[in-house]
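Given next, in C-alpha cells, is a single chain: the form predicted on its own.
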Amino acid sequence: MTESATVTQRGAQRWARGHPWIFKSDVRKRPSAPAGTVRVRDDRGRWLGVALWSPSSEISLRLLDPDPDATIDPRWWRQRLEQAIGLRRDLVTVANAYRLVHAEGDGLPALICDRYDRWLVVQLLSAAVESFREPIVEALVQVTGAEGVLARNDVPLRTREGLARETVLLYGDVPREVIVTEHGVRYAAAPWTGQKTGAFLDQRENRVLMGSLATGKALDCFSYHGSFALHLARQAQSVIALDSSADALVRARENATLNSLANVECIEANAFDYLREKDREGERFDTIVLDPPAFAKNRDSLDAALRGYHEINLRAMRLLAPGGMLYTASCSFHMTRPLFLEMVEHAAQDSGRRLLLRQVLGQPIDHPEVVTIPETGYLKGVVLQAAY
C-alpha cells in the first residue's frame, strides 16, 4: 500500500471528532489507485491512518485503522473479525442467529455479516471493501467454523459504488431455509430470498420483552413472518398477525405450527385501513405491536413517513383497552430519535387516551449503537401503557 490520499483539515477534523466518513468534497488529492486501502493525512502532512477508498462513493475514504502504518492483510482481518465476533459470544446461549459484524459499529465500514445457525450472510458495501472479499469469508470461515457463506449483495447501495447488485454464493453451501431459535420460539429465515439477510434480528430482545408483557387479545401490525406474533402467542389469550402480503402470511402459519401454536389468526390487510375500521368498530386489543417498514427512505421523503407514523399510532393508541400495552418502533433512520418521541407525544395527544411511557428501546448488543456516528443507529422504539 503505497498510495496516499490528502484531505481537507474539515475531512480530518471528522476523523477527530469520532466519525470514520469523508466525503469526496474533502478529499484534497485523489489516489490514482482503484479501490481498496491507503493512508490517509492532511493538509498539513500529518498522517491520520489508513482507510478503505472508494473512488465511485460519495464516501470516498472510511476510516479502517487509526494507525497509518497499519498493514491491512488477512491476519489484520481475521484480528478485527475476532475482534467483533467476541462481543457476541453470550448470544449463543439464547439465540443461534444474530448479527456478527455491524459495519462502523464494529469498525469495520460497510461491512455486514449476520449468523443463522451454521452458516453466514454477508453484504460487502463499498467498493472497498468488496476488493477483499477473499481475506473477509476466509477470515469468517476459519474464526467461526461456518459451513457456508452468501453475500445478499442485492442492495441499492452498491450501485452508487459502482458494483453490480447480486446474490452469490461465497463458500460452502448454504440452505434455502434455516429453522432460527430465538429465546425458545423458533421461525424459519430465508437467506436467499428473505428480508435484509433473511429475518430481522434486530428487533430480537424487542420480541422477547413484549412476549412477557403480553395479554389477553394481543394484534401484530405488519407482522410479516409473524416474528413478534410467536412470542405474543406464549403469553396472550389470541393472537392477530396482520400483513398485506399474503406470501408472508404463509410462513407467519407455518412459523405458528411449527411452535404448537393454535391462538395465531393470520389476516390479509392494509393495517391503515385495519386500524382505522376497529376504530370506527370500537374494537379493544390488550396487547398490540406496531413494527412498519422504513416509511422513510430519505429525507425528502420525511415529511410523508411523519404523517403515516402518526396515523398508524394514533389508531393504535385509540384501540388500546385500559391497561393494555402498545409497543411501537421505527426503522427509519431519517426519523431521528427526537423525531419518532415527538411524534408519539402528538399522537398521544390526539388520541384522547392517557399514556404512560415505560421503556424507551433502540438496538440489542450485536448492532452497536456508536453515539460518534448516526448512521450505526436506526432503531428506536418505546412502550407505551394505557393508564384508561
Second form
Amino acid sequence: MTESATVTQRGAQRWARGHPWIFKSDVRKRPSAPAGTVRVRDDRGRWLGVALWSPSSEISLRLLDPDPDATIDPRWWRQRLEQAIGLRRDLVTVANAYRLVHAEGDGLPALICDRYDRWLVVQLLSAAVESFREPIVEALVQVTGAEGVLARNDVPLRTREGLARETVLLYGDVPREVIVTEHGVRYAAAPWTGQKTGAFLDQRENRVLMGSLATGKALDCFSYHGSFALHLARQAQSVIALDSSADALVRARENATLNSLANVECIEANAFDYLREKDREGERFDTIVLDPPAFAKNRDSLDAALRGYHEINLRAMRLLAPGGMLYTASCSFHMTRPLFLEMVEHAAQDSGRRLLLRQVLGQPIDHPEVVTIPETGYLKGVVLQAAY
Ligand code: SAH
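Alright, leaving the form predicted on its own aside, put up the form predicted together with ligand SAH.
Once more the chain from above appears, this time first in line as the rest of the complex follows.
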C-alpha cells in the first residue's frame, strides 16, 4: 500500500479525539487510488494511521488502524472480528441472534454483521469496505463457522458511496426464515426480506425487562413481528400487538403460536388513530410499549418527528392505569437523548398524569455505542410508571 492521503490539522484532530471520520473538506491531498486502504499523514508530514478510502463519499477517510504500517490482510480482518465477537461472548448463552459487528462501534467502519443462528447477514456500507468484500467474508466464515452469508446491501446509504443497492448471497446458503431464540422466546426472522437485516435485534434486553415488568392488559404498539408482545405475553393477562402492516401481523400471529401463547391479539391499525381513540374512550392499559420506526430520517424532519413522538407518548401516558408501566423508545439518530428526554417531559406535562422515571435504557453490548462517536448510538428509551 503506497498510496497516501494528507489531511488538515482539523482532520487529524478528529482522530486524536476518538472519532474515525475525516471529511472531504479536510483532505488536503487526495489519493489517486480507487476505493480501498490508504496511509494517512497530516500536513506536517506526521503519519497518523491507515484508513478506508472512499473517493466519492463526503466521508473520505475512516480510521482502520492507528499504526501507519499495519497491513490490512486477511489476518488483520480475522483479528479485528475476533475482538468484536469476544465482546459478545456472554450473549451466546441467551440468544442465537445478535449483532457481531456494529461498524464504527467495533472499529470496523461501515461494516455491519448480524448473526442469525448458523447464518450471517452483512451490510457493506462504504466503497472501501465493499472493495474488501472477499477477505471480509472469508474471515467471517473462518471465525464463526457460518454456513451462509447474505448481503442486505439494499440500503439508501450505499447510493452516497456510488454503490449499487442489492440483496446478494455471498457464501453458502441462507434460508428465507430463521428461528431466533431470545431469552426463552422464539420468533421467526426473515433475513432476505425483513426490516433491517431480518429482525430488530437492538431491543433484545429491553424486551426481557418489559416482559418482567408486564402485568394485566398490555399493548405493544408498532409491534412488527410481535417481538415485544411475545415477551409481555409470558406474564401479562392479555396483549394487543398493534401494527399498520398486515404482513408484519401475520408473522406476529405465527410467532405467538410458535410460543404457544394464546393471549396475544393482533390489531391492524394506525397507532396514532388507535391511541387517540382509546384515550377518548377512557380505556386503560397496565403495560404499554411504544417502539416506533425512526420518525426523523434526517435533521429537516426533526420538528415534524418531535410532534409525532409527543403525540403518541402523550396518549400512551394518558392510557396508563395507575401503577402501569410504559416503555417508550426512539431509534432515530437525530432524536438525541437530551431531545428525547425533553419530549418525554413535555408529553408528561401535557398528559395531566404523574410519571416516574424508572429506567433510562439504550443499546445492548452487541450494538456498542462509543462515547466519542455519536453516530454509533441511535436507540434510547425510558421506562415510566404512572404514580396515579
Ligand atoms: N417493536 C418492533 C420493531 C418495530 S419497527 C420489534 O421490537 O421488533 C416499526 C414498526 O412500526 C413496523 O412494523 C411498521 O410497520 C410499524 N408502523 C409504522 N408506522 C406505523 C403507524 N403509524 N401505526 C402503526 N404501526 C406503524
